[in-house]
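Next up: just one chain, as structure tokens, the form predicted on its own.
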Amino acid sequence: MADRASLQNAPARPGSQERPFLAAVRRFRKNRTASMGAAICIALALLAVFAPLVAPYDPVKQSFRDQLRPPCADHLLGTDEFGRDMLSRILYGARLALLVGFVAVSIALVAGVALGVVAGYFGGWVDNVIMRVMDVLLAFPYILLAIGIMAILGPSLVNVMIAIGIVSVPEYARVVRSSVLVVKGEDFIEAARAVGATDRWIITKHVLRNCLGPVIVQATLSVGRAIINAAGLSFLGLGAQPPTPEWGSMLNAGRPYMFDAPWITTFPGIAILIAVLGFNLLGDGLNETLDPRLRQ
């Protein structure tokens, strides 16, 4: 008894402990938030990427005998005011939605990124000015700023991608500024300076590896923002042009039926809602993961 003691409360081997990565692992799957934002998320691209197989009409095709059918057992969303299967059109509309997340905080992340470390590594007189330029930015509402861009670049799909990337580089900068402050300060750093490391190899090897988790959260979160925001610009129609199947578009195509056929613009609303709720549960939940200061 005294032996199996002795080895319960031996200290563990350094090669014993669990990896960083695996830890995260395990704390993401116990999370609720987390994994319900996962599952919506992973459920929604599923649904993007086999849309040709599971969408029961063509998205564009129309139908003037069936406009404006409420659900039914043909269709199970209705038809909107041209005959058009709106289960098929919303289905295709993800595709676009996840795109448009995607594209636009990929844009947003590789410039922001750059700019912060940049700004936070080197500081002095860069600092100040790239910072000033991000503050110009933000001076502008979030989608103000983006109109003024597409009035700029023309009504399409691509421009608002690259408009919401555009506006959302501040924040990525911001952010990573932030962390980039904290983590030059630290001893590790000093040591690579002391033996002759590179500007470029404590960026790349030891800046960016520390700064991935804020990164990571705020990307995330910032995918059902674009997601939002690309519906809000083609409501306006600033986006994708008709007959593309776009959950934006698909509203405003329906403001005038409201009352005659509230599904035209229900269940565009509904896909918007799950979509970025699934984003935001995982950002969350990504947050509560990575963060130490939130850890139970």
Second form
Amino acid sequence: MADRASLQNAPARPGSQERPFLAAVRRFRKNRTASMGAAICIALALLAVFAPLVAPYDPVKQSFRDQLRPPCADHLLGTDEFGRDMLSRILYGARLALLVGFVAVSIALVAGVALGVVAGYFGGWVDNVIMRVMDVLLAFPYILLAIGIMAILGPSLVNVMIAIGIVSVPEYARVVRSSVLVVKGEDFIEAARAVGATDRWIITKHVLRNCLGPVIVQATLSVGRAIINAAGLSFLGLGAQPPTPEWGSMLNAGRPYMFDAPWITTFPGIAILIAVLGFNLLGDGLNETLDPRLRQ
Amino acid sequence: MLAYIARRLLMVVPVLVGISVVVFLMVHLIPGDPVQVMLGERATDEEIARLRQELGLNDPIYVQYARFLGRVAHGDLGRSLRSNSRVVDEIAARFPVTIELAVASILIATVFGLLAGCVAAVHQHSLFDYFTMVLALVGVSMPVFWIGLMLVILFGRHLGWFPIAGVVADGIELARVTNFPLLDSLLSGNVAALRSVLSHLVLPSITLATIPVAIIARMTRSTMLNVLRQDYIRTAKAKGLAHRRVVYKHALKNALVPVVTVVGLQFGSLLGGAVLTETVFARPGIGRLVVTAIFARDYPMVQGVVLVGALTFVFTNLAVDVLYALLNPKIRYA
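Got the form predicted on its own; could you also share the form predicted in complex with the partner chain?
Zooming out: every chain and molecule, the one shown earlier first.
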């Protein structure tokens, strides 16, 4: 790879011999924030995928003999009011947290990127209409809008994903639109158009590829926020319903027992914290490695 | 300057129209028959027809929207489907509780965030800097409601320092003048009530301040670092000014400009975060109101709270922008 690159732009300048992607990977691996975030996220994903193998107990099986047991050798994180093993419930909860995070972000990503590209690329009244609608969505406080949408759709975990997805659309639309506006003015777009490329081809081959960086950063950071807000909505009783092992609803269910059995309300919160911290670290790290302005 | 403010005010108009459309449509977007949903399974056809007539849902949609706008403009947000009291009255009674909480939180967040960010920037790469930044990173990743629960267990139960629920202790009568608990107890000169209200405010406001304090600390640190590298700081130092004076008079003053924006934006989103905090601490604010309303399928109430929340958010953002322009000459003269 290095050979071809150095042949193409010989005499090679130091540092220019790597392809941009490999250079980004190298910077990423050297970045401590990013590596730590990636490690947490990978560990979380592995635990979620292999939850049935790792979890010592069935997360929904009740055992009235084992109600409200403090952390001990049999139940490392104790048991809840129905005698269910907290560790197993938290491990299964990681599946839901990641699912909610990814589905919500995917909804926001697909809709936001599409709207942002159309607005930025075509400009004019299309741009105006799309961005004014986004302004209106941004005029609502994040949680309040999500709650309003939940009021329309009714309480359920699927609706939480939809609500959080919709609320996050404007951020993507804005990020994508602004990078499209930058890319649109570049010479290579002009060149592509001169050789007869269609709008569709230019958008998929040039425009989308060039706004990938900011979108990846935005997506990583918003997975963390989606997890925290989904847990919040479930905590209010609007999301996952018992006996689903979801972190937010576990916290809610543990509230009546929080003085006698504080482990029920302590551990799911720590799980949320670790998961969100992982995605925030990863997002910050990616931002530092992908954004040329922050690169030292 | 006036032109800038006028332009900024004009920009709010389409947003306000958009907000009114979204809030108006909330009822119409309910899947199925909204009236059936509001009244529940056991409603008779007669009841359904009556409520539909009452809500004016038989008219064409643009007539309904025009009527909605007219009503809202007169401060009429309809009546609660549960208590039949006026939505405006309920919100007016409870909003001050939320505002008081948000103000207390933003004060705590600003004081500690500025202080920590400043000291961290001045002593960059020190242990304090490192510690603050790790804490700030953890702070933005914490679920607010969980912090609340942990504070309740630790300070409410084990140490017994602060009360854990409500606005004022049982048995203490609060005078109702402004509906702001703190203000009312001050105005009535009731010392016992004042102490009770203050102690009830401590844990919720710390809870709600966690995320803004982390954001403000990070923001202050990075802008301070940026400002401290500027030439005029070197000049000030070269003139022989005291270090303290350079940092707090020359640097901090300029670093404050972007921080003001962050503080303002955080204040707006605190109104949203208050929903969770009020639930944890059983405070009768509008956050608690909207959650109960959702479970009661009390749509006029939900619409009212969402509308008031959005309006507050828009106007705080507007105030922040104007303040920013006042502070930043680059915008003022543009």
